[in-house]
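Next up is one chain by itself, shown in structure tokens, the form predicted alone.
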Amino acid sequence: MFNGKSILVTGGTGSFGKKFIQTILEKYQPNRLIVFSRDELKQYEMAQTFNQPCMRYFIGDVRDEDRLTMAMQGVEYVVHAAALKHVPVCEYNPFEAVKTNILGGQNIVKAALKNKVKKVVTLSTDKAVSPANLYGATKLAMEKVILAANAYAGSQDTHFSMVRYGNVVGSRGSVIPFFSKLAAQGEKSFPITDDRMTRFWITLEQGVDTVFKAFERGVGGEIFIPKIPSMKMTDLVKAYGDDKKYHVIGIRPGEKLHESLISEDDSRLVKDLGDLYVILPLYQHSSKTGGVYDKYPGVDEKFFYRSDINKDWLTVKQLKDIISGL
């Protein structure tokens, strides 16, 4: 579907949007592939690896309407995936994290209903279900205002999908990387926050994977949600090595024992595609799905989507795997 076609990736430097860029070229031939991301040294340095023909690199920030309205003109396909992103840094720098995560959700609906965009996918996060902390409130509203575009959009034919998953394996700021400094240094006990801990955990290859799920199936106000499994945080200091020890150092401040994907309240509007779940639209008004997902079967009602009470879950052999395969 995006043979010679336009594709913009906002955060387009990060590790999902270089893991979504690789795909693409790897499996398409874009007309054009555009990174659309703030830091002039991040895409210099991607350049170098990704210099196809085909490859645009926009500096630009996702609060600025008028940069995002000129990056998308002639524009098919946008991947939203830029936001900040880091907890404690969220907390201390609110009205940021607003601005970025909240109204760069909403210049990017204006932008693409501006270019007539066909359909845009957006990225969130396990942490805007009931959140506790500030960024998880900004990307659950930054959830309500991309898919309320759907009933901005009208009888235009664009469409905004959401793509919800939990931590990426091996990420930027992930805890695999600090502990495998920690290894390196040779650590013998490391810092976990509770040992009761769990964590929903999705490699980048399964996270480009649901966005091109969600760009074929998604007709617009869908949240596609993958079945992902998930693992203990003292499993995964076993797999740093038998001799590896852990000291509990407290909770953090928004910080959860364990992560929601679905919860009990959304029970109502979940199908069952199998390799996915879907979150149907609140409101009618803002949903495009008409009958499409009248085929899957629903969950229960009080079926909630919880790392602790997974039914799928990673060993602390399949985490050694993982660690040594980054």
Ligand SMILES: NC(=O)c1ccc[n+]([C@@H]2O[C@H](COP(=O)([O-])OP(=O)(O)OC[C@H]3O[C@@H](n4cnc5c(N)ncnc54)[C@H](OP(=O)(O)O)[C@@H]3O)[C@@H](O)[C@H]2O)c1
Given for the second form:
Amino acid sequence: MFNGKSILVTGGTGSFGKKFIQTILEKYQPNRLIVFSRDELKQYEMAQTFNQPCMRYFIGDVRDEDRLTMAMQGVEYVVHAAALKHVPVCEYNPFEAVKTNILGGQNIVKAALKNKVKKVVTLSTDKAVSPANLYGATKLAMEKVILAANAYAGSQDTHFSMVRYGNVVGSRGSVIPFFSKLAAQGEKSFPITDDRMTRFWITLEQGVDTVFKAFERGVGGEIFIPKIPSMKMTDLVKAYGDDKKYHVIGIRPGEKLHESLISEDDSRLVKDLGDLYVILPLYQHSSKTGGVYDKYPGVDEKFFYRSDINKDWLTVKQLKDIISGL
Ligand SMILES: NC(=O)c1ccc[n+]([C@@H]2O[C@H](COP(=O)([O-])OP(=O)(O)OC[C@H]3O[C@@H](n4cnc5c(N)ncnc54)[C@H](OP(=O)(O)O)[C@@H]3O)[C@@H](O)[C@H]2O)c1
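Now show me the form predicted together with the ligand, since the one above was the form predicted alone.
Let us now look at the entire complex, which starts with that chain.
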């Protein structure tokens, strides 16, 4: 679907963006593949590897609607991945989190509508479900802003969908790079915040794959959620070797013991697509889904999708393989 098309990726120099762009270049021959982000050094470094004739590097900030409008000229598909995503950073700089994550989302909507973009797929997080911190709250607001844009689009052929998933294995600033650094320094005991803690985990490849599915299947208004495994933080420590122990440092502000990808309140809107769940729009005005998902089964009204009650768990051996493969 991307052959001969122009695609813009906000946050194209980030962990997700680079993997998405690499995958597009392997599978398709796009007309233009535009990286949209702020830092010229990250773009310069990326351009050393990704230097195909279709590649374009645009400096810009998602807070700047004019720049986004200019960048989206002639663009058919947009992936919106740019965000401030570190919980303590958002908490300490709340105005900045609101500007990038919420107003940035609003600017994506305006620029996409002005340019008659065909499809916009935006990335969200499990932290947006019943949020316990500002990062999650800004992503929840962003989800609402983006999905409601289907109503602003009216009869115009522009469709907005969402992909929501959990922690990306090995992403910048996350626990595996941190533990790996400690292991390399010869530390024998790793700090964990609570020995009951569980998380959903997804690889970058699975994240990218879900975004492709959202482009293929999305008609506007959906939140697509991949079915992914959970892991116990204590198992992650074990995966570093029998000689490794942990010490509990206490749960941090804004942190949850377990994360949710779907809350019980949303269960009546959920359809099971086999490999994915989809949450259909709460309000018909932001829906372009019509009867598209009628043929798929729903879920029990008491269903919720939380990391501690998941049926699928990563074993210590699988975690070991993940760590050594990074
Ligand atoms: N990593 C995870 O565990 C995880 C889990 C669930 C969901 N997500 C979501 O997935 C998305 C991508 O995450 P990631 O791990 O790829 O993040 P990342 O590696 O930190 O990359 C963020 C990207 O956004 C750009 N950016 C930040 N602020 C911007 C702004 N104001 N204007 C334009 N570009 C901006 C950054 O480049 P510059 O700094 O140069 O602008 C960078 O390219 C985010 O929306 C995140 O919320 C991530």
